[in-house]
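Shown next as structure tokens: one chain only, the form predicted alone.
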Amino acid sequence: MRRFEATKRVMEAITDELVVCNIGHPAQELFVIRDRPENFYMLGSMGLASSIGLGLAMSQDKKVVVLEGDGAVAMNMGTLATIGLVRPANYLLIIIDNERYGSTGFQPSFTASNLRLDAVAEACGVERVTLIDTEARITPAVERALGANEGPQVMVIKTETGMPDGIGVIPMDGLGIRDRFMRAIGA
């Protein structure tokens, strides 16, 4: 399983929550699998979808999900800190963990050698961590996440590298992508 196909089933399981997506290659799949006004699809700030999420959870009730990669989680690891601090019940964090910097050319990241983005999610305070490996798993887990009241949660599914062809990119400007969400929020 891939990215593209970890996407897909986590969006089964996905009815009205917000969700942020991550820069690059993440988006551009969810675009494809399912573009909705209530995604918010980053462009051009590796690393920060967990924290804007983070922040968008911490300003109103409805649940937040965050589709966010191993690099760019590694790249700002302060975010599992603070979501383990301030710890929104209404906020998922799921990290499709490819062990590359897909977006850039799939070079390793941290996790292909020692980073267990679960174990440091639990280390700062993340009660709620699961972690997937078969595809079959996640639209239940996320289902069940979704249910609960009890957060914040941190879902780590790790998939194969490399995406599909012929995946383009997403034909809005950051403009128009964040006034979009912001009507679809009410805001």
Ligand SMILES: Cc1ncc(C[n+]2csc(CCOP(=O)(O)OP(=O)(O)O)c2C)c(N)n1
Contents of the next structure:
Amino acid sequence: MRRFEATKRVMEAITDELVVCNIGHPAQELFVIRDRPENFYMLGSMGLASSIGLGLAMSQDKKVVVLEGDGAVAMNMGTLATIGLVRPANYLLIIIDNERYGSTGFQPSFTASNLRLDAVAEACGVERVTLIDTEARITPAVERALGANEGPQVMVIKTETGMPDGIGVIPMDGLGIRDRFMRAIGA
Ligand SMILES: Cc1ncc(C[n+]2csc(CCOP(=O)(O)OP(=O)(O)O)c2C)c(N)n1
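Can you switch from the form predicted alone and show the form predicted together with this ligand instead?
Following is the full complex, with the preceding chain placed first.
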């Protein structure tokens, strides 16, 4: 299972939740898998999808699912401490851990050697942390996580490296993505 397959399985569990997605290839893959106005794609700012999603969860009632990369979370590790502190019940952070900085050429990241993000999330006070390495477990686990309004929750999905050929750039600019998303959430 690569990030693409993992994202596909996550999206099978999504109904009306807001989805905020990591910069680069993860966002491009999500666009191909299932574009919808309730998706907010990061352009440019690595590490901030989890923080933007956190603010979103704190400011409105809909459930928020954030799709992050291990590299992005390692870059902004304070985000896990903040999630464990403010504890929004409607927040699910899914870290797709391919042990690489995928979008820039699959250079090995910290999780390839010394970093366990599930353990960091637990140490930050997040009680519901799930570690998944099997594709078939993803959709039921996300459904379960979203069924209970018992966030914050963190799910780490271990994947292989690589991505499908032919994934192109998202045909919207930042303002277009923002405006469409804000309309979708009635902001
Ligand atoms: C502050 C900052 N540093 C570096 C980059 C370049 N960059 C964009 S995506 C990326 C890799 C992201 O890796 P990860 O979050 O693990 O996601 P993956 O692509 O592996 O799914 C890098 C280094 C950036 N956009 N912003």
